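The data below hold one chain only, encoded as structure tokens and taken in the form predicted alone.
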Amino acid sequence: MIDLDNSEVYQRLDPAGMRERIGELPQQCLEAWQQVLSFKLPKGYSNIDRIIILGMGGSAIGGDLLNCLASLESETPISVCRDYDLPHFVDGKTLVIASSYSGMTEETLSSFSQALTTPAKKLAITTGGRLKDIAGQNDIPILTIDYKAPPRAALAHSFIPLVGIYQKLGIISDKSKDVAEMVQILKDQQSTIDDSCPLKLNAAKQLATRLYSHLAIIYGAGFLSAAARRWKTQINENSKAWAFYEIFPELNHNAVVGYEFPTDLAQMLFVVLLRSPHLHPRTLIRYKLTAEMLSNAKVSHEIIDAKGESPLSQMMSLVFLGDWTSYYLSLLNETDPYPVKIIDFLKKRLAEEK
């Protein structure tokens, strides 16, 4: 197996610096804060009653944190559009907010278009190409940012701008403390799962090596649920890996049942399962319980405890450790976790089709 405290190990499977991008999680946080509080939206922006924020992949995650966020003291729907067609419901009372690192994701610039022939007030997030110019020609709000990084890599770019945006509009309180918090948080547990803390002492590293050769299910519940989604995606990205993920309390009513067959699958399986004390008292003892079923059917598993006091700092620091944990997790495959040439691949393939 792959010595994860060996520096040549890095230099020799991350050369464009994946690692570095993920350090600066609690950096870009601050910075994306900081920039977002100066941003202006419109006048009449606030009178709203519903928001749809349009994105996939890397920046669609940040919709679906800032949703579980919001859902704890908001009563504005809010939904994430991963599609080429926006809904139907959208009306002058709806904020579409499109949201592409890159500016050039099909789904997204598709259902952007449609946006604007409906009364729906609108806003991008992107660092530039056709949403930019989209926007810029019909007279939208753009917060660009400028950060260079893989889509998955910018996280702090598509969610903390979300939560700014949502403190303007009062739909969700001032999240000041909370950010501050966090990235104190973030910062205190960079030291402890960042390459250079040891595997005997990295939380990360070791997560990793439990993971290794084995097929990732990863769980959450309520506010985690989108952590979970993050845990998922990252794994597949950066460790080329199959991985899924399932939501308390829905997966006691039908994953638990799958444990039993096929039989020779438990061995190979190792679930995650994500928890807060800020959880409901009812899906906690859900956590024990189904760890119980998971030790019976002789699955490997393990309970990871989010950290801080808020539930922006628990969301983000265990998207933090998600993130190290997929980033071992690719040097153990012997995999870059820069690039997804597979997705490349893809992209080629449907300009082909077109």
Ligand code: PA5
The other form holds:
Amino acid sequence: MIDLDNSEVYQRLDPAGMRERIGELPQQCLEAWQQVLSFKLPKGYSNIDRIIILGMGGSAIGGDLLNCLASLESETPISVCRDYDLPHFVDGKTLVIASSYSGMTEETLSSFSQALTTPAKKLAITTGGRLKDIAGQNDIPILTIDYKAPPRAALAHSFIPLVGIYQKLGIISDKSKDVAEMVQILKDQQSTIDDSCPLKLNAAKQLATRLYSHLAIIYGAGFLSAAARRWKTQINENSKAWAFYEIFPELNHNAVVGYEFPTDLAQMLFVVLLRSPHLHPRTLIRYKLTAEMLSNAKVSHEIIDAKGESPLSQMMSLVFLGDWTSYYLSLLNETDPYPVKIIDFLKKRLAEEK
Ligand code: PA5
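Just the form predicted alone so far, so send over the form predicted in complex with the named molecule.
Full complex below, order starting with the chain above.
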């Protein structure tokens, strides 16, 4: 197996430096927070009673994370639209936020174009592309991302601006303290999971080693649901591996019944259970019982507890651990974590089909 403590491995398999992009997450969160605090929302944007975030893949997950955070305190319905068509309930009190790192994603451009024909308030988060052009032509405020990275590694710039915007709209409370705590937690965590920390002390390297050659299934719950999804998508895109996620308590009503067959599959699976003491007490009991059921089914698994106090820190500490774990898993798979050639190929083929 690849030696994760050998620096030559990093240069050979990660020439574009995904490890640097992942390692920049804490600092980028801080910079994105400062940027959004100085961003001025137009006056007419105060009277909002529903929010829709349009986006796909690495640009949509920030909306899911925000949704998890806001659901703990907000009365405003929030949804993430990952499709070509805008939902029909959009009206003059809806804020539509289009989030696309490249500004070229066709599903996001399609639903955003539909939003232009509605009285909804609109906002764009992007580095440029068609999204920036369309927003500019229609006098729609743009939060410009000025950070070079694959979209999924620019998470700080698709998620943290949403926290700031929701705060400005009064949909969630002031998150300044939570952002500061989160950045500190991520910085502290960094030295224990980045590539400079040896395998024997490094929880992410160890977990990647256990996940290697297994099909990863991530379990989450409540406000950790988006973190579970993020683990799945990072294992897909960084590690170039199959992965799935499931959510408590729903998984206790179906997934657990499927532990029996195919019989040969059990040895191939590895279930990661993302947990926080802030989850519903009955859900926490379900984690314990489900771990017992996984043991009985001879499925390898591990419970991982979130770090920090605030929900924001807890979510992001798990995201950060998952990002690093998926990174090491890419190296163990002897594949470059940076490019996503198959997505590029699909986008090119779709463009040809127009
Ligand atoms: O991580 C990725 O590269 C993808 O999931 C992209 O985020 C997705 O294809 C959407 O592209 P964009 O983020 O540029 O809108």
